[in-house]
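First comes one chain, alone, set out as structure tokens in the form predicted alone.
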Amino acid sequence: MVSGVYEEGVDVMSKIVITGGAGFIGSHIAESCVEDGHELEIIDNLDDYYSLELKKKNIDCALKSGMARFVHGDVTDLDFLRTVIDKDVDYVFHEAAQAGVRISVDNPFKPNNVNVLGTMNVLQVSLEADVERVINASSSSVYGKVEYLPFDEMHPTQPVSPYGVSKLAAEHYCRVFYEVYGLPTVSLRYFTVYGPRMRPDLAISIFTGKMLNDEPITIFGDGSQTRDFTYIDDIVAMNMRLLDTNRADGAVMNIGSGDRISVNDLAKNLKEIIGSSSEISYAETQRGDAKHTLADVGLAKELIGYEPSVGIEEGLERFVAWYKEILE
């Protein structure tokens, strides 16, 4: 299925392909691409991991510009990718993945197939097409076991979930394709991204929806576990910056807020913002969940001038305002 057309007579800056462009992060990057005047091909397999209706709305955010086209396909299909990533493509944002730490524990084969084989396919086709750069979406899940905080890029990588293992393997393939084959690649380790259009199965989305209805919420574990939550605008800004610099080629960089909050405090802050009377209960810790995450963003600051711009309080307020708006 192909939908969307390019607006004739419009000058474009670069031709960009984004895999996983119907997802939360991918769709925000897609919007930014068309706003900046780039010609865009959005690839997504529309996996039913969560609502297809939400994914189609995400795609429409970019398609309405007239500068984007949607192509239904899967990164695990090498021949398909060759029909989209060709010699006309300048950059590839690789956002497609089987997300979800917990789902990877139940089925480790799917994230390996999508996140490892899929990444290899994207890299191989990008190499054949001589693209200028592949920007790969990685994850703080590659760190896993904590030896010290904050995590810098030299921290040992001992993932505690199959998802984390698959993202680490994808990073290494990106590095090898740069070092061995000369394909410019950058991997960005995202730290718990949140914001408008975020996946409905993530804690902030779940908590907000229930708190707006004063329904009880459940925290897995005792709530003392901490997360470095990163607002979507900061993620998008750093992806777009990589279109303009080669200083980070071959690198792996943390993109986080550089701050952390416990899940208990997260729930408390949301209750205060919403004015909710939701009660909190606790359940057994989920397998594969990391205990703590916190990003050292010094390398990203040095290489691409990264400065986190949205703190957790402001980010939560923005998210709640958006969530209320879509309910109206």
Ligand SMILES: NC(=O)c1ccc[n+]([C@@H]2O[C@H](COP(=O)([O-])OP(=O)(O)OC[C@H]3O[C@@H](n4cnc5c(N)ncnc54)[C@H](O)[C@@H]3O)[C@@H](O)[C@H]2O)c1
Given for the second form:
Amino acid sequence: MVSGVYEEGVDVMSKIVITGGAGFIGSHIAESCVEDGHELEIIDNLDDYYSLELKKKNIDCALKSGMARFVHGDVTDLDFLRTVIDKDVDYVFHEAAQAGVRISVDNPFKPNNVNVLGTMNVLQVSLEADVERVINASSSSVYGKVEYLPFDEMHPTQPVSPYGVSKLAAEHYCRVFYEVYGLPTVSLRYFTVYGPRMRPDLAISIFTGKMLNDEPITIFGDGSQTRDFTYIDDIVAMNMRLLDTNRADGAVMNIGSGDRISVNDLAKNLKEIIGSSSEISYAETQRGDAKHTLADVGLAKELIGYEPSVGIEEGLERFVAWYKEILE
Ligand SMILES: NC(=O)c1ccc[n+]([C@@H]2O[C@H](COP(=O)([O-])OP(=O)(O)OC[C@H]3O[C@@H](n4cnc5c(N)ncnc54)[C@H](O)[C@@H]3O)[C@@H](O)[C@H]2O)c1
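Can you now output the form predicted together with the named molecule? The one shown was the form predicted alone.
What follows is the whole complex; the chain from before opens it.
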């Protein structure tokens, strides 16, 4: 529980559904929910976008508590969702998605189906069930073309990938379900999230795995592109805070670190932390990749008291320590 103005509407114990709860971010939110004593239903279709072994381990963390139940199912299936999101459910964290910019360039239909239709289904069923709030995972990918930095929420949204388009459509549906139908929703625009159990398709994870074996790494583009990397703990904390306040209902807000680093510097930092002799080579820029991201987190600060707490150096140290531990 957080203090001060955020205490309005606090539930001591709630029934929560997390879609995509076997994934990276969803599984961390799941653990936080059970630690706080909430009853939890984890929905996931165990999509094979990456290793099912990793996803099964992710769910185990929450299931061990005895407070969580895993339900295998698909957010694109409205009838299935109705069997889980019922009148007993207080809050829904909607994390299920076909994540990943590059896969969306290869197959734009899948992210559209999962991220747009899936989100509509979650909203519709949550409305029918009188859920108190749906907290939707959106993305910095909605910004796309940079007109100025940092991105505040008024920055134009011109996604440069099908994934970004799908996340933008999904957050508009969240806002419209609030404004038109009265379902409280909040969308959090996450800026590249990293930390233990992170998705294996993301640069920090790929670089770390290779650098620990002194294998060469490849940077797409010239490495001058910059990213705002957000440590998982900050993402989880802001999701949990939204259980305790209605101050952000209907809002869309950035959750980033408020700082950025070039991919070249990221690789350099990781090499130093790991003590690796990996060679770095460069390849053509990938289609759909944004040039820069950087969050203005002023709105989240104002509405829900957000203060990013883990900087990139500390975050990378923690991630590498975790990665080495799981190899042992
Ligand atoms: N990781 C990041 O850097 C980042 C940045 C911005 C936004 N996001 C968003 O955060 C959310 C979580 O991302 P993540 O990195 O944990 O990804 P992830 O792939 O680890 O987790 C997503 C989970 O959703 C599940 N899923 C996929 N399709 C589904 C379907 N049709 N029905 C039910 N479950 C389904 C997957 O099996 C997976 O376990 C996503 O909405 C993503 O778009 C992530």
